[in-house]
Structures are given as structure tokens and as C-alpha cells.
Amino acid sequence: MAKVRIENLKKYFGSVKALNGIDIEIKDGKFVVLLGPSGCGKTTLLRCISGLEKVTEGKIFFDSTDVTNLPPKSRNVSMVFQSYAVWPHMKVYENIAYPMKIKGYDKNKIEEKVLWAAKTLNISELLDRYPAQLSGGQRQRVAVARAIVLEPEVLLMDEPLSNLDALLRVSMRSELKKLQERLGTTTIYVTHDQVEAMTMGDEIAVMQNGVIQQYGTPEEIYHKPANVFVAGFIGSPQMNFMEVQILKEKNELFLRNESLNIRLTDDLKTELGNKIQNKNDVFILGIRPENIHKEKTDISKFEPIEGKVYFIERLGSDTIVHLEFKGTRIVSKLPGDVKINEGESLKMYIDLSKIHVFSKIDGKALI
């Protein structure tokens, strides 16, 4: 297994900056997810780590070894692709054995490792079948078995579950994570699915425009987003955003716009008090839908808002309420059994202990 260190990595395709200065250190044995929208550079970064793409600038290290210019076969990495990429004319046994055959392993060693990989992925009974005789989930297991048979230092996965149906994706998420924990292989996993990232990753690197916006644990990414992009990308439904001013009156601080006039708690007042440079500065207030409640439990930490229910999404376990509030539309996530009707007036409560404030200039989090 290996620690992966990337220093100022850049990859340009002509004038397009696919990666624009990536710095990240992935600890030995960790499961790290590269998360972001399509075109953010996550697959390009994975391909640079694998050696399938030549970097424009920067360095890639496995432990203390500089692998930047090494070919893929010299890096001791394996990759699982979105399309599985199993050989259709080879049986499952031959597919799994293929990487060992091209490296010249003897027949007995190949058989030993293929049987081990097949048992690990629970596909021992499929070894004599062709890929066309397998389901999508079974083909994906074959691809993973082929990737781990050489016990690589680094395992790379490029959206390996995206072609599976929803129920199978859920079960495969847990299986892949448990497999990685058993093997202890340093794993880098690409996805645009935030649920996959949050449930599987020890750490998550959120990417946009070829740059890592934030790198941290799922809890850090969710509860302490570094900027507006991360805050809006993580969480469903998306975080509510409103422009506000931070105004000081006597010894109190208020977040204020045409719709809101929130008196800040003492903790928030202390955190934000020194961030005010100009009384006309505009900031961005962020509130997650799950932090807007129908009832309050502590009046000192909740801010009431009242509006008309514009639209309701009944999802069974949750009810998503779209509230029109003084010209602003706010989304709240409530329990599935809540009784609310479209068109009715509704009073709700913002949990002030869970709000976020960002700079409008650069989008960075202030609290």
C-alpha cells in the first residue's frame, strides 16, 4: 500500500486547464473520493495518477517514489472503469487472470490468486462463464476482482457504479467499502454522486474547474463547507442562499435583508463581529433545508419566519416544503408524516446554531 502525494499538478488540453494546481496528500490505506460535477477534472486527475495521462506540470509521489513520468505498468496501480472493460471473448477466470499472465506469473500462482480474488468478490461460481452471461453487478465484480488480483499499492475507480440500477448501487457501495477495509488498499474513487461520496469516503476532495475546493472528512465537508460551491453541492435539497448585510446596532448584530432581520446569538456575534469591514458590505447567508423546522425547541436559538406554502414534495420518509416568504422562496426538509397543504400559511423556525455565512466577494465561509 502507498501514500499518494500530489504537488501543484496541472494538466492542460490546449488552452483548456483541466487541472490547475492540485495539491493533495492521501494517507496509506485510506478511501478517498474525488467528488464534483461533470467536467470538473476528477477523471483527468485519476488518469494522471494512473499514468494514462501525461501531466503538464507538477509531481506525483507514491510514498517517496516520484512516479510522475513512469508508465502505468511501472506504478503498481489498478483501475476499475465505468464501463467495466471486461474482455467479452474471455471467461471470468481468464479475465481475472489476464493481468498476471501478461506479467509472467506461473500457472499455479495465477490459479491461487484468481481463486482468492473470486472468493473475495463472491463470484467463485461464475469463473466458467462469459461476461455476456452475467448481470451488470456481476460484471462489475469481475472488473474489481481483476483490479485487486495483483494486490496493487493504489486502487483507482472511475464511477464504477454509475451503470447499475439504484438498488444494486446501494448494495455495491457497502460491498466495495467493506472490501477496501479488508484489503487496506489505498483507494481513490471518482463520482459525481454525493451520496456515494458521503457513505464511502474516509475523506472527500470536492472539485470544481480543475481545483480542489475542499478536502476533508464527510462530516467536515457537510457541517463546515469551505465556500458557497461546496455548501451548495453537498446536501439534498440544496442549501438555501440569501444575500444579507451584517448590521451592528448598540451591542447587537443583525443579519438583515428585505425579508429577514435575524438577531445573532452571542457565539455568532463573536465570530462575525470582526468580519465587518464596511456597513454596506453584502454577505451570503446559507441555511440547510433540514435546519428549518416546523416547531422550535429553544426560543433563544430559533428565528421565526412565516409565509405561504408554494409547493410540497412528499417523498415518503421526508416532506420537502417550498415556502414563499416575503418575496423569497425557502426550502425546508420535514418528516414524511407532517400534515401541510399547498397554499396554507405556515410559521417555521430557522435554527440559528446551524446557519452559514459566506463572503459575497470570494464565496469563502466566514463561520
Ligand SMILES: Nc1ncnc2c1ncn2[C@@H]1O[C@H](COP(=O)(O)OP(=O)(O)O)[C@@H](O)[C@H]1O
Given for the second form:
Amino acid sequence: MAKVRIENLKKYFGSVKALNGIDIEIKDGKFVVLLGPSGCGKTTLLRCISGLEKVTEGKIFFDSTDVTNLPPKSRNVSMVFQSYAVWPHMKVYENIAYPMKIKGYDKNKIEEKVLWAAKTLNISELLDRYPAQLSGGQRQRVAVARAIVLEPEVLLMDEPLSNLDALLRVSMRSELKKLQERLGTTTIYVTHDQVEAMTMGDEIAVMQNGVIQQYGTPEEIYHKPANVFVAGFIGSPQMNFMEVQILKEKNELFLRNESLNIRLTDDLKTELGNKIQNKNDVFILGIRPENIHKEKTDISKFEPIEGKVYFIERLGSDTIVHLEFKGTRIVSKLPGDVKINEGESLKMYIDLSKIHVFSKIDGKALI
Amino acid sequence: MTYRKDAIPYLILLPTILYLVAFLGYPLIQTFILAFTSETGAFGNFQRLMDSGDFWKALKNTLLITGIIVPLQLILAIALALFVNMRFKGYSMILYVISIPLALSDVSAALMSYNIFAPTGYLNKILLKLGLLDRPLYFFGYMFQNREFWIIVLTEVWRATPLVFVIILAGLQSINKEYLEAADVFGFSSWQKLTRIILPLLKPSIMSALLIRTLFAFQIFGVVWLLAGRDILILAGEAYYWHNNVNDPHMSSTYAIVIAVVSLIISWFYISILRSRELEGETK
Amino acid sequence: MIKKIFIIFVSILIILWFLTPVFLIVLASLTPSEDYYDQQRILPKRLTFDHLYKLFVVLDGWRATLNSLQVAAMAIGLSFLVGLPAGYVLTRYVFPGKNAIRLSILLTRSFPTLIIAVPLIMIYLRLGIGDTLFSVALAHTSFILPFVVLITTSILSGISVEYEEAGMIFGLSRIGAFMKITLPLALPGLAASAIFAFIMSWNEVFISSVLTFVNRTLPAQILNTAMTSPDYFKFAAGTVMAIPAMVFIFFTRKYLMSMWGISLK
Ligand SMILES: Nc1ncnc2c1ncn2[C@@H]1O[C@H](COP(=O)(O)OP(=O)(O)O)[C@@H](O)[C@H]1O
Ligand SMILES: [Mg+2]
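Got the form predicted alone; any chance of the form predicted together with the named molecule too?
What follows is the entire complex, opening with the chain shown before.
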């Protein structure tokens, strides 16, 4: 078990800058998820940590040991590959035992540990089979068993659930998470699936273009996105974005564009007030669909919007309403049982305590 | 994949490259030097070549053999590949049978052919036994050049059609079945499917099979040498003859260069056809 | 039904067309000479191993066979020694110039090997290895090596890198991971390509005939003595050359398509 610290890590493939200055400190025993769209460098980062990929620049520490230039075998990491990479020419038992065999453990110890790992992953009956005789889910369990058998300092997983069918994926999520909690191994888990990230991660690092955009708990990532990218990437349906100007009138702040004119609440006003320099700047207003309601309540301030229902997606538990509102479309997420029809006109309320404002220039969140 | 700027991949590839340079590149240069040195100047050997009737006969025969066997092999191979690709029960056995000649050298193919067509060969025996002949039919010997020629063609077709077959079959198997299913949906007949879908999609395989076969056919040696000796002159045979029987490496190399140059022209020709077809496809 | 009859009919035609010459040469090599020269006798009264025996023992055919085997073994050994690592590098590494190198290796395959035969003699004489089996093996290596490089490239790229990387994660070095993980997985394919390489060398006749006079390989020996020996010796020799090649093809038939696909590209 170890703390993982990465300093200014860069990895270039020729002219492709797969990682462009990664700084992160992962506390001992945490389950950290690397989340980001395809091609953002998640796998590359994981492979740099494992030692399979040589870094172009920067340093990687496990606790206080600099492992940057160590080969994988000297790092005490283990890994679950996306394709599982369960060796096809070895039986399940040998697959799990092999890492220990390489390291020269004695036979009894190996057997004890293999049986333990197999029991932990519920694959004790499969030890005598070849990988070709296993289902995808079983193969994946073998890969995990092989990865934990040596109790590594750092456990790396690259989209381990992406090749499973939907149901199995959901049940494996909780199982892997529970396993990690039990073992307490520092785990770095790559996925492009935000639900997986939100449900499994103690902490999430959201990546884009080879850079970590935000590192924080799932709550922080969701409620306090650091920039437009994170705000847009997390949450489904996606956050509504609108360009607005911020205007000061009689000691009040207004977010205004052709269709909206929102007076900010006092809390937000003080928070935002300090951060605006040039009042002619354009800003981006972000509103999550789930923060637009059909009724208002007293607990917070609301801004009404009225428009025509353009399209409805009924998902059972939720209803996604696309509202045509003064030339823009606004998406809102309502309960599954609301009675609305396409084409009718509808009045809805934006919860003003939950809005986000970003700078248009660098995308950074202001509130 | 691992990306490395360092020298490891080059170091590992170095022996292969060095080997090929030493044992292909260097001798190739030597061949040129040999061909272009003679007592009568750089082009003396070529002059001698042009002036000899043998060269023109050899060139004519080589071109003729190539021109006859390559199209024959192609048609046969396409037919065989279409047949095997029906995937009937036991098709893999047929596949193996067809591929047997792939393992045979030209020498053994020639001997098999000789075994059938020799004066005491099986063909004559059978025809005599059936009373269709009263004297054996002769296929070999200087007086029967014409027959020799066709035996050579037959032998080459037998021996090398499987080569073309394998390439075509690989091409057939890589055709997405959905194209054919779509054709079924639109009510194409089998013939239309063949001419409108399968053959056009096979074009790359056909072209590469043609290229390879033409190149090899142009280097034909063993079959002719064994069955006809120098009754039927061919380029590779002359290269061999000048070296082994006349002991003149210069003339031998000159023939070799001619083979190489014509091979190059043929490749270039095929590749440019392939290119222009591709361009046509793009502009359409 | 009609389709079934058609398939059976065509299958029989194919089998007859491709197998009859093979069957007949084996038959001829086992036919006593008096039966062979009897125009009225198609099937021999009895079978004899006389010709094969004479070919091998009296006419030194065993030496030529042994020579062929030695040449093939040396050429295959050398080709794999040099070519396997090269194939590995071409699949597992990305580096500038990789495609150019692969393409040049590919191009050597369309190279008429016979045009280098003559200068090779002089080179070998200079190196003091003229008219030796080793010199033939070196020449054969020059066309087997590119085949081995290309075929191992294709075999190794069919084996997921992740197996090897898993090996490295779990405690093997790069070389160790290749030896312990990838090599066992590649072995059947590599064995099949070794057999193909063997056939290439076993069948090659032009270079062997030009390069050697005393130490001839089997096809070279046949080519140069066939004209002057009795027919049934020729057929015995043809049988001897054909059988091993056919048996080998049988054992590698699973790989047939891919091998020839690559060896011809
Ligand atoms: N071996 C490689 N060679 C060249 N480019 C690569 C290599 N591996 C990854 N890349 C590039 O680096 C970027 C990040 O890739 P990757 O880490 O695999 O993304 P992710 O796992 O987030 O989908 C991509 O643009 C990808 O094309
Ligand atoms: Mg990835």
C-alpha cells in the first residue's frame, strides 16, 4: 500500500502530446478514478504509472521512492487489463500462481494465496480450466484474482468492466469497490463511464487533452465543477450552457442575454462580485437539467422561464423535456410521472442557488 | 505498443538489413558489373545478346509461356476458389488437395508430367491398351517442340494454379457477406452477383495474384529445363546455360539483368493499372 | 439435390486432376523396370523398392538428401535467429522508418533470386566457402529470411501485446515476457512457418545447381543427372522430393492460407 505522487508528468508520442503536465497526489488506500473522454490520455497515464510506458518528462513516486525509471517488475504494481490479458496457455490456477512463481515463492505459500484469491473472487471451481473455457465475466475475475494475489502496493485497472454486458457491469462495480475496501490497496481505475466513476471513486480525476481538469470527490466534481469541460462532461443529460453578460444595476448583479435576465441571489452576488473585472466580458451560465423544476418551492429563489415543449424523452424514472425558449433550447429533467405533451407551452423554474457561471475566456468556474 | 526513440529496434533489425544488403544487394550490384563488362565495352554483352537469335527466341518463348499460363491460371483459380468458398461439407479436404502442388518443386512437377507423357508413360500405355494408338505418341524431343511447349504449359498450370487460388480464396473470404446478402435482397441473379459484386471486390486480390504469377512465370526454369532442355529456349534457362555449360558469367549475368528489368517493367505496368483503376474509382 | 451432385462431381474432378500425377509418380517409382517398359502393362504385377534403394544407396541419393536437409536446417536456423527478433521489433515497437524497412523487406520477395546466383559464386570463392552446403544455405537464407521476418511479424501481431505486458507487470523482464509468454503462444505458427521455410529450401533448384558441383542438394542432383539416368530413377527421385513436402503441408494445412498469403505478398 502506498501513496502515489506524480509531478509534472509529460508523455509525448512523436508530436502527439498524450500527457501534458500531470500533477496529482493519491493518498494511501484510496480508490481513484481517472475519468475522461476517449483519447484524453487515461490509459497512457496508467501505463506510465505501471512502468510499461517510459515518461518523457516528470517524476512518479510511490511513497517516497522515485520509481520513474524502474521497469514494471520492480515497482510492485499490478494491473487488470482492458482485454484481461489472462494468459491463454495457462490454466486459471497457473495464471493466478504465475506472478508468485516468478518471484520465487514456495509452493505451499503459492497454493495458499491462490486459493485465497480464487475464493475472494468466487472462482474456486474454475481453477482447473483454461481461459478459453471461461465466459468474459469469469475471465475478468481471473484477471482480478491474478492482480491481487501478490497484494501489490498499487493496483491499476484499465476499463476493466467495459467488455462486460450491462447487468454484469453493474454488479461487478459494487463487488470491485467492496473488494478494494477490504484489501485497502491504493487503486487507480480508468473509465470513460461517469456513472462508474461517480459510484466507485473515493476521488475522481477528470482528464482532457492530457491534463487533469479537476481532482476531487464525486460530490465536488458534480456540485463544484472547476470548469466548463468538467461541468459538461459530468451529468446526464448535459448541463445547459448559455452565453450571458453580467450587468451591475443599482447594487444588484444581473445575468443577461436576449432571452434571460436573472437577478443573482445575495450569496452569489458577493461570491461573483469580487471575480469580475471587466463588465463587458462574456460569461457562460450553466444550469443542470435537474435544477429546472416544474414547481417552485420556498427554500430557494427561482427564475421562471416559459416556452414550448419541443421534444420529450420518457425514460420511466425520469422525463427529459426539451423546451424551446426564446430561440434557445433548454433541457430539463423532471420526474417520470409528469403529464406534459409535446407542443404545449410550459412554465418552468430555474433554481438560482444551483447555477454555475464560467469565464468564457478560460472556461474556469467563477461560481 | 511501446514507443522508443532509442536505438534498440534499429540494433535488432540491423542483422537482417545487413544480411540482405550483403547477400542480395551486393550480389545484385555485382551482377550489373558483370553484365556491363566485356572486351568490347560496357554494352558489349548486350550487343552480343541482341545479335544472337537465341536471345530473341528465349524472350519470345518466355513471353509466350507467361502470356498463356497466367490468364489460364487466373480463370481456373477463380473458378476453384468460388467452388471451395461454397463451404460444403468436406471442403477443407478439397482445399488440401488443391494446395498439394504448392509444396512441390518445379523439378518434381516436371517429373510427374514426364511420367505421364513419356514414350513409356501412363498416357501412352493407356492409349495403347485401349487400342487408340498403335505406336506411342512422342511429346518430347527437338522434333516435337510444339508438343513440348504445350506439355510445359499444362505442367505449369497444374503446378502453379493453386498459388493463384490461395490468393483469390483469401480475397473471397474477406468479402463482407452483407454485400452478397444485400444483393440477394435486391434480387440479383448468381451471375450478376459474380460479375457485379464479387469480381469487382476481388480486383485487388486478382491484381496481386496476377503480378506475382507474372513475375514468377517470367523466371520459369525448372519445368522447361527438365522437360525440354534447350529445345525450347527461355531466359532463365539461357542464364543457367551460359553459366554452367559455357562458363561465361558475363553473358549469364546479362540474361539475369534482362529478366530483372522485364520483371520491373511488368510490376510497374500492373501497379500503374492498379493505380489508375483506383483513381477512376475515386472520381466516380 | 442438383447442387449436391454438382459438388460431388466437381470435387471428384478436382481430386483426380490434382492427385493423379502424384499417385502415378509414386506408382512409377515402385514399378519394376520390366513392368515399366512393358507398354501393355499399366498396373505393375508387384511393387518394388529397388529404384528407391538404388537411388539412395547406389547413386548416392542419400547424400544429396542429407545435403538438402543440412542446407534447409542451416537456412532455417539462421533465418529464425536473425529474423525472429526483427519480426518482434516490427510488431512491438513504433519507430521512425519502420514502414520503409518493412516495405523494403517485402520488396525483396519479388526479387528474382536467380539473378544473384552468379556473383554469389565469386563471393563465396573469395570467402573460401565455394561449393559448400553452407554457401547454399547462405543463399537460401537470403530469400527465407525476408519470409521469416514477415511471417513472424504477422504471427506476433496476432498475439495481443497485453499478454506480454501482463507478464512484465507481474515480474518478468521484457525478454523474459517474450520467452515465457509470447513465444509459447506463437510456437504453433512459428513451427508452421519453419515447415514452409523448409519446403522453400528443399525445393529450390536454380541457386543450388549453380553454386555447387560436388555437394549438391537433391533437386540440383536430379536436375543435373536426370537427363542421363533411366526414367524410373527420375520418378523415384521425384517421389522422394514430393513426399516430405506433401506430408509437411498436411501438418500445416491450418496455416496454409495465411502462410501463402504472406509468402506471396
Ligand atoms: N503507442 C502510441 N503511439 C502513438 N500515439 C499514442 C500511443 N498510445 C496512445 N497514443 C495517443 O495518445 C493519446 C491518448 O491515448 P490514450 O491514453 O490511449 O487515451 P484514453 O485511454 O484516454 O482513451 C491519443 O491521442 C492516442 O492516439
Ligand atoms: Mg484507454
